[in-house]
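Next comes just one chain, in structure tokens: the form predicted alone.
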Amino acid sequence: MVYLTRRETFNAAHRVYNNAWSEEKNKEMFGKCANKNWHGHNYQLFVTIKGKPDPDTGFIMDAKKLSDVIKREIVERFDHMNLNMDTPYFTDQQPSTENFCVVIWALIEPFITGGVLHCIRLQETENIYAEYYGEQ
């Protein structure tokens, strides 16, 4: 089995906040992420597919086509957006990096050809990232 990873970048803002909690509890749990004026990230998205290389091309999937899928389904949809306000994906769940990985998987997976989607890795900061392998 061979693994191919493509990296793309985008920027987005969000607020991690539970409306059922007090301002104090939100601040205690989420810190700066609960800022009422939002905050943003320069996300790095790593999409890994796995499979056997095609004998004619040597590719699991053409990396340019994989890039096109990521740009169309993720970057164009989320770049410079407020995840809470500008997208329908986080109306009923926190826009955490963990939840965002699951959303990205669902959006990309139908367009993977030749191989199988293996992992979504979303890096939020230099020190924080989440990975999702499709398990529920």
The other form holds:
There are 6 protein chains.
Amino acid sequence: MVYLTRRETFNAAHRVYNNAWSEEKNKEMFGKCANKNWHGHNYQLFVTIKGKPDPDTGFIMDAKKLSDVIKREIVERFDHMNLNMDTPYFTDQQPSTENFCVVIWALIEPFITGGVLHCIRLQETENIYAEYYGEQ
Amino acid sequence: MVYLTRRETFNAAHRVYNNAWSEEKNKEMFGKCANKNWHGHNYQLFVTIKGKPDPDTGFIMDAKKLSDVIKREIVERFDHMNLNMDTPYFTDQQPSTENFCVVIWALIEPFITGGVLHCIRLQETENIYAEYYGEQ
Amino acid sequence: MVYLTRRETFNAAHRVYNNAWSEEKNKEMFGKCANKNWHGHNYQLFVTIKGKPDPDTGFIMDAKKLSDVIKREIVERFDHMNLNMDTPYFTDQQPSTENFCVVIWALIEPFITGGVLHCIRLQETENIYAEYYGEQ
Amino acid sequence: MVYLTRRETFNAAHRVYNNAWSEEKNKEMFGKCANKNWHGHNYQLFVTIKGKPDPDTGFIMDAKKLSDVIKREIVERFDHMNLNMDTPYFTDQQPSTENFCVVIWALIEPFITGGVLHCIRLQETENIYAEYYGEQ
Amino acid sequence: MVYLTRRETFNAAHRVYNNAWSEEKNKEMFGKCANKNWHGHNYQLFVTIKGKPDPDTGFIMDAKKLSDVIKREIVERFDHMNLNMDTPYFTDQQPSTENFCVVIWALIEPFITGGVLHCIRLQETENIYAEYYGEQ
Amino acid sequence: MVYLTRRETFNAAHRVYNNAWSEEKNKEMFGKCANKNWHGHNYQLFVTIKGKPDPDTGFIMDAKKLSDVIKREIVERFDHMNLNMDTPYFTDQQPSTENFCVVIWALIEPFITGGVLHCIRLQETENIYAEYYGEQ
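Next, report the structure of the form predicted in complex with a further copy of the same chain; the form predicted alone has already been given.
Next comes the full complex, this chain leading.
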């Protein structure tokens, strides 16, 4: 078993805000992350798959094909978007790095061939990242 | 003459959109950067000053004091903000990396002591940055 | 189960030297790391916790609160300190990256809420880091 | 159990090309990676060992000695070499990042002392890396 | 005057070898860089232009258009190529980082609009880069 | 004229403390940087030379030879040392990043061949660096 990781990047706006709470409680709980008019990040996404390298190609899954999947399923959907307003994934949950990882796993997992999806790592800033290894 | 550079970081949302143009022309000129609901970046700001190190301290300007100035004048103003909506600096000009550098220069320059401001470098993504050295 | 990692940085001096050994044996075993008058590093600390994101916040533990814990328990204790002289943790063991990870785990673990501590990763130089996952 | 990782770097040329296939199929499958006259990479190698820190040294294995092993067994063999032409490891398999990890594991594993080899991570570009944890 | 920098990356093989010299002198002068069967690098290219931001766009030159120029003129020409064998630029001069910068300047300069080309910076490894500011 | 930069790294301990001042004034001016028992940094040194590439080699100065000079003159002198106690350069001036740049310039400048020394850049932390271009 070998693991292969491919990185892609995208930029998006978001806001962490719980509509069931008062403005005050949102400020208390989320601080600047609840600011009304959004803020944004340069996201770095690392997708790790695992499997046996194919004897003909030496690849688990061609890193170029894996890149194509990530670009089509994730970058096209989220790049230069507002996570709260432009996508359907964060209407019932916060667009936190943690939740975003789980969303990305579900979107990419059906398209992994040659191996299986092992980990979604999403870096939000140089100081914060989340990882999801699927339901276990 | 020695140069000292201090880095600080902040996150913000923005949109590049010219109100004098049609929706179509904006899309043609700015592509995804004109998306309606904003996107955002992790900005890295590098402030460079120049001067002679003080014989008593060895510092041009204490890097901690320089950090305090940058945090008070720039990070407090822009961190987790929408550059277009929450600040007065981009109503008559685009919040491009180029223009943002010039805005930052004007905000920081009055507070540099010990030396003089030499350069504002603003990194918008890992692939794009702008620099401004003042009017010359 | 999702994993969240927060990075903090600090600078410290240390020396690897075994008092039970001769000067010669220390030099032979530790080389420059045993130099008499200390040397130092810019440490990067990565603290990883795991848990289920809270439905209200989307967070396992608020990254800001996790940052506060790391700053209070680790950065305040070790930043700009001499690990051997200024702290009680390395009188009976070497201030190696490996041992330092275990020390940090014990100091942070009681204050993790929402999830549990998963990993302490400490980067000593760009070429060396250690990780500790607790007693297992 | 603590984990220690040491990074080393080297540069090499390679080409991914399956001699059992036609030129057309190689181009279709491997794209530019099959270009006739080679291309190359700055490889970053991360070797992770695990074990209990020695009470006298605080080390699992002295990072300097681990570095010496990696330099002697890997950097000397592969630095400024053509993986396909100058080494015997890729005559029956492709010099993919995945296969290269397995080759490096076998070369380094016999020389790890104090602990055991845990992981070989090989970064081929800033966007691609592979990991191998041995046969399990 | 504001400066804008755009980064692009590519991978290539090369060899530094002077045909007018003996094998021994090449080894003595160039060491491993003269190895017969090539080696390679992940090149990072930083192209800096200078000019006045356009009042309508806020851009000196649209970073996307600058990226398109770099990809068409440089990445297409050199990515996954052998600098010595596959390109006409290094038949009468060595493919050193220094010379490569001058070659890239000449290829990109005619296509810069809005501002003028200011600097070509080419990073060959994490430890070596060259810069060229044109004939002055 | 082309510029070539070579990076080397070393680790050292230091303390910023003015003996002509009281303990209180030192704390007030230097904060944690004046802590009694030293702290330290992973220094990154970037040495830039400028000149015309030699027609035979394509090099201004062979980057390997430049590396040898930096290692002999700087790394050997300062690596794993206490800047205040183990070196004669900071008895009459503070071991600030600014002053350290000027010291390094004087030590390296006599050994640059093929071109001339252009800049010493010394990175003390990821947030602070100084540059010196010689007396002008």
